[in-house]
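Next up is one chain by itself, shown in structure tokens, the form predicted on its own.
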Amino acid sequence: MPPPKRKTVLVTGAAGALAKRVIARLHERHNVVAVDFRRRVETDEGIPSYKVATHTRGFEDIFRRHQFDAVLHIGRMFAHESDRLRRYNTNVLGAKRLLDLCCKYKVSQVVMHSTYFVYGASPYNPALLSEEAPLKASEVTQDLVDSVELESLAQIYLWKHRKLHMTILRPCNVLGPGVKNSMSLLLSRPLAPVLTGFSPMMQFVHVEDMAEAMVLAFERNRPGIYNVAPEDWVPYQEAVVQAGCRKLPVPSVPPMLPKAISGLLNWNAFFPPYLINYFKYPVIIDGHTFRDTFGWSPRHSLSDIFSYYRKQKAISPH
């Protein structure tokens, strides 16, 4: 029997945590390319690699170069490493261009990262948000409009442009070795801000089993939109012992004093304004049926996920 046909597989975000991991489990199976719009990265032999931002013409060239399969799109602009507008042309604007693209030169897979910040953090979400929840984030806050914004503009194509088999993950919060988001820089800190009167239970999902999971998206190919998730859930004070972090109290009282607190300290990297919400209403997200459909899996548990940021204090306590 023939061994499987090698795809050629576009991934985005190549030099993130994230991205590194699943082109290293694509590689040993497929043809892989990797852009990021940060700095060309250091890749295997084999694997082509271009520092380019998909809203630029140059990102075109890469799709007449190659005759790509699929795209798994994960390249991010976060919201503390430029302003809005910046990041909304990168997020929103690059990823149309990057579905055009695909459209142009009959790619026939997307696999787009997303994340579970587009549900909104209020104090009336239900127990559990399926997939079907309305995204409700850019009613909080006007920072996660370009988070909102992508997912409509993706699930537009999902519907509209159905040869594109496109399939939307919604993870939970990736923790883990080289992870640079606002939660995995927070618990990596000595002092870990923390509301007073307030710890929303909070989903956590390693990045080895995210990488995973996005492999599975992709060679398992199920079109539709999904949330990540494992099974459980901590709530955050106790997530901040568990990571070795002390706790550093902020009233919460008036509503408006920890955003105040947050950006006169500049925490915007890792406690961010617009995401104290998120750190006062639970969000979780039901992922049965990613879960049911992937037959996915999570190998580390929360203790290995937190053991890591407890390792890392150890060794580098300041």
The other form holds:
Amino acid sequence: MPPPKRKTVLVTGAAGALAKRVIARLHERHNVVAVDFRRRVETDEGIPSYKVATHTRGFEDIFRRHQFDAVLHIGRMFAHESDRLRRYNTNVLGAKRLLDLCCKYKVSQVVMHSTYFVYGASPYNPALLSEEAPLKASEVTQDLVDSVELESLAQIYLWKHRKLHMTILRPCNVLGPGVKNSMSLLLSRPLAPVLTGFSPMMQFVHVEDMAEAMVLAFERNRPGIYNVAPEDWVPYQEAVVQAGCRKLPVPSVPPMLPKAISGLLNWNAFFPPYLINYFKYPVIIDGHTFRDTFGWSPRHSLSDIFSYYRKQKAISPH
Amino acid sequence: MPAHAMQQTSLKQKLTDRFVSAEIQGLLARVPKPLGSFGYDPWGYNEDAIKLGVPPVRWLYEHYFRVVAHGLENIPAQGRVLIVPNHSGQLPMDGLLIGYSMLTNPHGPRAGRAMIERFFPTVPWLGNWLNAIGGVIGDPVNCGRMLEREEAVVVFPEGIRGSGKLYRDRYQLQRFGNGFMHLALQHNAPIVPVGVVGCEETMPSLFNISPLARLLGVPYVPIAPPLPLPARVILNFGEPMRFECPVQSEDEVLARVDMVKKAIGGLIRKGLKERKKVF
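Show the form predicted together with its partner chain, please, the one above being the form predicted on its own.
After this comes the whole thing, all chains and molecules, with the earlier chain placed first.
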């Protein structure tokens, strides 16, 4: 059997822990181009790297210079990195521009990294939400409107531009070495806020397993929308203890109080006011379609994930 | 593991060692239920919480309500099943007692999953604790998912119409919702009807202060004893009913719901005949 054709792949968010791992996996079999809006990433030999924001004009030059077969869009501006407007511009308008360029330059495959946050945390959520469940996150808070709109946008392209072969992945909490999302920053702290009387069930996936999931989604090319989560669950407060954090109880009643406390103490990076509901009500997703379609199963258990955070604290006490 | 994490574990362990007998441990080991690596399921069910919950419920079951259960052999030892009882007594004591009888069933212990009211998850501690002992918000998606995972689901089709009814309406079945029958048909699950006798007398309600209930955002505020009275409780589990044929209309669903309602009515009459003393 001839070896599979070497493809040219654009990976966004290259400075992040997940993209780095995806690039490392793809590098041997494909020509990878790395971009990030934060900085020009140091890459292995043979991997062109650019510092550019997707919503700026200069971004198109990269498409002119390289004939991309596929785009893996991982880059995302987090809430703690900028204000709401800049986040919207980067995440939503940037993604729109990226997808338009994919259409213009006839890119034949796009894999989008979304988030389980789009489902919204509500007391009425049933467990094991399927991909068809309504996306209620923006109902809860305007701060998640960029996540939901990015998804809606991607879904329009998914149906309207079939040639893009779009795959949207909605992972649960991605954790592990180098990951700098809210949950990872939270579990890295010695003291983690918990809402008194609330410990919602949560799901966690190791960044290595998520990188493997992204690569599988790219290589097997089965367009669609998929939740990505292992078949394992743990309540938030147990996760906090297992990650070696001390609990910092935050009063949960009246409901405005934890939001006010988070705002006053500027906990935007790890316990932001707009995510409070995710520490109160569960958002448990059903990842069986992805597991069955792509033959993916995580190699790292919950214990592996938590032990990284425990060891990290033992090495560098804050 | 850091010191405080170990402290927590050891406190839980101490409580378990002190109050949870080997018999309870053995029962739980036999419950056919897959769990994640930390002993939880997607809805928050937790074996440790069940273990600690069993001793007080055992006291209520054996000494306070002196429950007699018949027909436990009708509950399948494994596989999906809907347990459908009548509902009464203001507080969901009937659910608790049915759950205990299922867990200690000598013909094969099962973890009963009860559908609970939608406002519970918003109540601190209580919401999580109810989830841990098997309660799940009464969403058809939850029920369907659990049946697909071969769980035993307890559904009260009368809902608050049954539990909140007045003492003068005791043992009169209220209107049944059709949801449980749709789920049984869709997921090909047998229905085990249950007649509960005695819970009506645990908390006789003379009047419902509905304006106050509306103000508090709760289903009802009864004029009733502040705590459940020690009435004797009789549980009659009927033979499993199977409804496999496809239905063409809602009327056909209703006809099947009526069959279950009749079966439960029969089991209630049987229980009332068996009962020699109310207290």
